[in-house]
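In structure tokens, the next block holds one chain alone, the form predicted alone.
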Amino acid sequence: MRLDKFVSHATGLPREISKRLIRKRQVQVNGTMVSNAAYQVAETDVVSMEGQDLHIAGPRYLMLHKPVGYVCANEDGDHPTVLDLIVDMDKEGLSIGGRLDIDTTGLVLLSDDGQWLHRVTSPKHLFSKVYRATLQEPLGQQTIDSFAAGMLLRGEDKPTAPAQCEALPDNGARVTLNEGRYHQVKRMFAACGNHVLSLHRESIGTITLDDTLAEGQTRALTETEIQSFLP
């Protein structure tokens, strides 16, 4: 592993800051100052900074409050991505679980633990996702019944799984899904003759978006939150 990558992973600092520290000769390998960020760290090497030995931390698990205008992708040629919002830590290796459309806000989970993310996103585990929608027209009982029964969306050959839908004030609705098809909430309301003006994801499984997080902010998941997706 490159020395700058090792320092970044071990400290949580962005890669560019790690490179800067190495160039300033603040990092030692086996007691010797190394100023080459590309130095390859061997498994037996001891890397230290300011007198403290550095160690690669375990997997990272984060929640992010996604704003409008960002895509849930690692890279995109046309739009900023949710990873661009992470500026105070090393984001290399992070992947996204529970993607949202560019104009949908709310809870996104990120981790560099691939198996954990697979459990989060795999349909067979049936972790529910809760959304709050603002609709063009008031929510009617017929729509609530259609969500509960499941519906066949245009271009698909299998009906949606039963979903819960409840009315909220001001043309609002709260929807609970156990699957995650393409633009599913918007398409289901459209099939019922209504239009979604805004959409926000409140929770995935038992993890609810922290109401102290402003749009664009992240925080580490608690151990309880991490374990909630494990067997």
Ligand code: URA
Given for the second form:
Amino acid sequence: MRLDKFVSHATGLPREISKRLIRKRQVQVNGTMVSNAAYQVAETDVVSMEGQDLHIAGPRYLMLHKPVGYVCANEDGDHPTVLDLIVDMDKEGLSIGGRLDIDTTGLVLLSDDGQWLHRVTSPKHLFSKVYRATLQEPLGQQTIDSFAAGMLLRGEDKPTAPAQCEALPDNGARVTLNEGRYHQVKRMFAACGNHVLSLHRESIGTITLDDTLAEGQTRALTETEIQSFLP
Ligand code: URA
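Same protein, the form predicted together with this ligand this time rather than the form predicted alone?
Let us now look at the entire complex, which starts with that chain.
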């Protein structure tokens, strides 16, 4: 691994800052100053900075409160991505679990542990996702029943899995899905003759979006939250 990447991973500092620190001769490898950011760190090398040995931390697990206007992609030519919201740490290697539409807000999980993310998103493991929607028309019992029974969406040949839908004040609805299809919540309400005006994801499995987290902010998951997706 390159020295700048090692320093970023070990300190959590963005890559550019790590490069600057290396250039400014703040980093030693085996007690000798190294100013080349591309230096390849060997397994036996001891990297230190300001007298402290640096160690690569384990994988990172984060929750993000996604605002409207950001896409859940690593790169996008037209819109900012949720990774652009992560400014105070090295974001290289982070992937997104459970994508949301550009106009949907709420809980997004990120990690550089690919196996963990796979469990979170794999249809095999069925971690339910809870959404809060604001609808154009009041929610009727027929729609609640259609969600519970499963429905055929346009262009698909398999009905949706049974989903819970409950009415909230002011044309609101809380929906619990046990699968993840493209634009699923919006398409299910559209199939029932309604329209989603706004959509927000509250939880995935047992992880609920922290209500102290403002839009655009992230926090590390707790050990209990991380473990909740493991067997
Ligand atoms: N369903 C949708 O329609 N959009 C989302 O972003 C998530 C679920």
